[in-house]
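Just one chain follows, in the form predicted on its own, and it is written as structure tokens.
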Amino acid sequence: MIREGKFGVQEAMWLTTITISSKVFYTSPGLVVSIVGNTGWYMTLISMATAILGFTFIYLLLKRFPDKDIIAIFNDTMGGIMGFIFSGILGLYLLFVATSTISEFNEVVKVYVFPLTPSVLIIALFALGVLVLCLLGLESLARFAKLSVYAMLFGFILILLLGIHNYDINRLFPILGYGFDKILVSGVVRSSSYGEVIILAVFATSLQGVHHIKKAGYTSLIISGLSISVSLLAFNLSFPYYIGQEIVAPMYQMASLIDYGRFIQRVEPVFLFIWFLSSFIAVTGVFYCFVSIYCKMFRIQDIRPIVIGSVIILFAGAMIQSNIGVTASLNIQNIRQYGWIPPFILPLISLVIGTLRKRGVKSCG
């Protein structure tokens, strides 16, 4: 068995809440804008609540097999072969989202920050820092999440708080958008921008228990849905939806536009420093959820060397997707329009069929 560590539940929920809502600095919301105009601040709440119904199956799959994984729990539901296909599809999954991750934001640093720095330098950097931070462990990954979602949760504010000189709530008509029921419609499919929670099944013995997972969990999503709605509301006040959908990087141009005289302007580093922080928790996290179940499906005990042999996969797809840049956004739109499968439904379907077959705990006597 890996030993992975343990932590408690503000550990987790820290780490999984970073892991969802680092994605906000990216293009996502303009892809939203672009989809449903300026209502994303009450369509992400949509998402939101479906992927709260998702968890929901995934906590359900964990309490009627307690003290085991979600890959444990595939091996016991679905037999050795196709609980191994699921595993593998739920892995490349993570793999793809962290491979994307990075690219898009060697993407965005090399439009706003680096602009003639070579991609393979920043993307190397990256690599390397998840590298070390893979190797320390998951419960030191963990425990730095929680020591610096504090400063973030500062910064995030701050930025929110200063930039309220450029809201124009006339932006935020008309209330409906392009229609409710495209809004609905979009709202559902998009879950998979919460689809990180997954990590908690990932890792679900390196917790106390399922209650803790449970707590964790919709806590998480919560905290996730809410400021990812209230950036996105931000967003919409600052921007019309039709210059909104062309920007890049939201948050950072709404950084740049803060100026209060001489003694604030251009706190662009703050905004720099929790995306940095965030992007680079974010990537960890995920990548070392393909680490872990990689091993944990060939039984695999020492997780190091496969983390130094993972980071140059990892190296060598982002360098794919960053060298085909359009490639790169388009896989980005497909992870969140069909996202939501490899960490909702396949639970789901495990779920189903543990029941039916009268597997776990509620089978015993």
The other form holds:
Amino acid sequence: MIREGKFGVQEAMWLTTITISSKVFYTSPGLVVSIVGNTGWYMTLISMATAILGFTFIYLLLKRFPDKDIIAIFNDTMGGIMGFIFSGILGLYLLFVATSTISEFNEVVKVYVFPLTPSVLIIALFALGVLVLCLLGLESLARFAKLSVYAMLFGFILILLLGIHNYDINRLFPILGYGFDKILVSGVVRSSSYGEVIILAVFATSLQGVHHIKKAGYTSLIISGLSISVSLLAFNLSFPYYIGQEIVAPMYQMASLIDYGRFIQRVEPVFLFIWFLSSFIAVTGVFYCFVSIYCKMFRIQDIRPIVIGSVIILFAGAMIQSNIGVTASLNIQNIRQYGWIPPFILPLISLVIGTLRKRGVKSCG
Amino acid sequence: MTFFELIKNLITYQKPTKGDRFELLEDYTERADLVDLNISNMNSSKSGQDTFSDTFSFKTPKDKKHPLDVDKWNEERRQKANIQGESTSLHKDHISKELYQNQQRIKQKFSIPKNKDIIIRDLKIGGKTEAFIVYVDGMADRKTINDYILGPLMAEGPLRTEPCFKESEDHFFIDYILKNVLSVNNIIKATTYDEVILQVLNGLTALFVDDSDVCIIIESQGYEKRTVDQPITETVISGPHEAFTESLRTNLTLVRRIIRNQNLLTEILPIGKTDNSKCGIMYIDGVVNNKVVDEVKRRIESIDIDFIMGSGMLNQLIEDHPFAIFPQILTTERPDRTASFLMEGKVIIICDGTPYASVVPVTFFHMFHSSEDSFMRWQFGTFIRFIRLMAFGLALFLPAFYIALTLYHPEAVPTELLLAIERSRENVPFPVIVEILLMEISFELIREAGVRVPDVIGQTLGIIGALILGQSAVAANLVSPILVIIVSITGLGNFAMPSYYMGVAIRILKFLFIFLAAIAGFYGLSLGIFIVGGFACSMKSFGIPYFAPIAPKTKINPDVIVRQPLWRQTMRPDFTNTLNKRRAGKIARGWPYKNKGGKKK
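Here we have the form predicted on its own; I need the corresponding form predicted together with its partner chain.
All chains and molecules follow, beginning with the one already shown.
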């Protein structure tokens, strides 16, 4: 049996929250502005609500099988072959998310911070961090997420507050942007932004009971929704929508515009630490779940030997992307467009089939 | 292991060999929460554990017998043979009734006459009965031996005049000597040579009497030892000024003098196989979680090393992660701090020969606490703790931060400051990384030399450090003045660490961060924080996560970073799973709620 360790609600909650929220540091806010203009800040709340609905299916599925993770549940409800395929799709989705995130990270870092540094060094260092933490285990990662979240929250709020002098309320109008129908459709589709909540179902056995998963899942979705919404609001307030859609890393740009007197002029260092640390945590969390799924699919008892090989795949996958255009327009767009299917629809299908085949416990009397 | 085996092991899969790690998880003893006990009330009850075993009964599945495989059967046979062997050897080791045989055996055991430290003195008790005493010269007190052992035994008195002791009544004779002749407070009887030898080596005197298979061990320790002095590494402004010494007995007494409670238990365990050294384990029965005590004893008893010279060596053998850089056992030289840890439900290990007590289990945050925090008002204590945390950050990250800023992120430095830095670096021929390594290594050299040099020339070393390496290096354009400030602040931050071992860990990690910052600026620094933080988060100290109670989150503890007022510290730390969680009444200071007459307002 794979030993993933045990951790509490708070660790799981913050790990999931950081994994979901870290995308505000990349190209996603710019893409949101290009799709729905200046209404991204409440469009994401619609996405959050949709994700909460999607997570409800995951929760109901886990409730039917209290002591099992999603891979075991797929096998139980769908049978060996279909369960294997479902698990494989979920695993590949998580690997794709991890490689795309590293690739996006690499491109954004090259644009803003290290223009002359070769990609191979940036990605190799990233992969090294992922490798070490994966070898240390999920418990260590969850604890590190919990420990570092205080500093990250402090820095995040600090940047938002210090940027107040750049905010212009008029930039929020017209309040309905390109139209409510577009906002609604985009909101539902972009629930994929919250799809990483599925990692709770992958390491469900590490949490002490389904009620803990429920608490961690809903809380992390709400906190992530609010933090993404607040950062998008600050972004919309800081830049007009026609400029905003051109910006690759909006939060970094916002941090660099901070200017108070002669001394407090730029606070990118604060931002850089939050950005880097949250990216490390997010990718490691998602990647660990991929390795865990792989090991569970092939009934491999020890995760460590698989991690090293998988990190090489991760490294290669991230290096394949030729430039930021490909990464942003192809990978990230596709993940946002269809990324809601693996985390929310697969568990829903499993739930429906499990109910029809009368598998699992009916209720928790 | 040959070279090829090493390569093979590197590239082939090896199954993890370690068993399950000890974890202090919540269990039925958590129900102690329900019992509102106070340490003062514990005197009436024997121990918390007994209370629980009386109150709750737990069914354990009956062991089923299964046929053994060949290996297990062989193993059992071997164990049985060992036990039989031990019992026969024990039988052989019993003291004989023949005095001559006893003396020969003792001479053989101590390699007399080659070994000049061991003194054997023949005597006649009451002028009639043959006897001899054995002691180690220098370990035993000569005055005690002369005045209170030899004197009464050989003196004129009932032993000479009363002919009531028949040859068959040897035990009666021994008891008579114990009760009427020897005027020493602590006397025990031993029946085996091993026991006698161990006690003689500890400085006691053994008395063998003819026709008796019992040896009298008489308390006569009198070796030279240091008196109780002021602490060297944990000095405080307010609070007691006494520290442990090298004597185990003195150290145990110093702690017991502070906690005058019968539930404070001391167990003595042997540690070194050849040097026969021993350590004392102290804990408060009914407060401490017994699983921790059992784990401490299990680890100490499992040690199979010939020589352990104190707590420094013992700690390395019993800690959870020997390859981790952060200390997992806290050492203190202060009895008052030791006592406060005991009251928190920790286990204390004190070794003979070192003036330190080891505390387990501990967390990362304990490394920033000092006994002074509790003696000062809570605002001051909290402020000082924040200063220490800031010092930790500066000592660990400041040089790396400087490198990252100057090499990779100059845009983040305010213009005036950037110009000042660049002006100061204008004439320096080295890159920043060489400059900082030069200064840091020089600083480490001064520090290491400072420990070794005699006190008389200590001041000279300070002058050399300050003038030559600071002023002269700047004047020679080897380093920039701003770098001297950076290294000085880093050094000050390190000195502010209350835990010496944490300070050393920071010194080493500082170089790792410098290296990472030189490679990739803040990105490398973040990577370092991620990896080192991840390692630290994976650590446990005797079953307790290193970053408890923050990661994992346990119940709010009023004494982690913010030192809340004493009257709010009503509970013991949740993460130690103590049997008795409450350390103060629900209203710890009743006077604001009562009138002068004692009535409630």
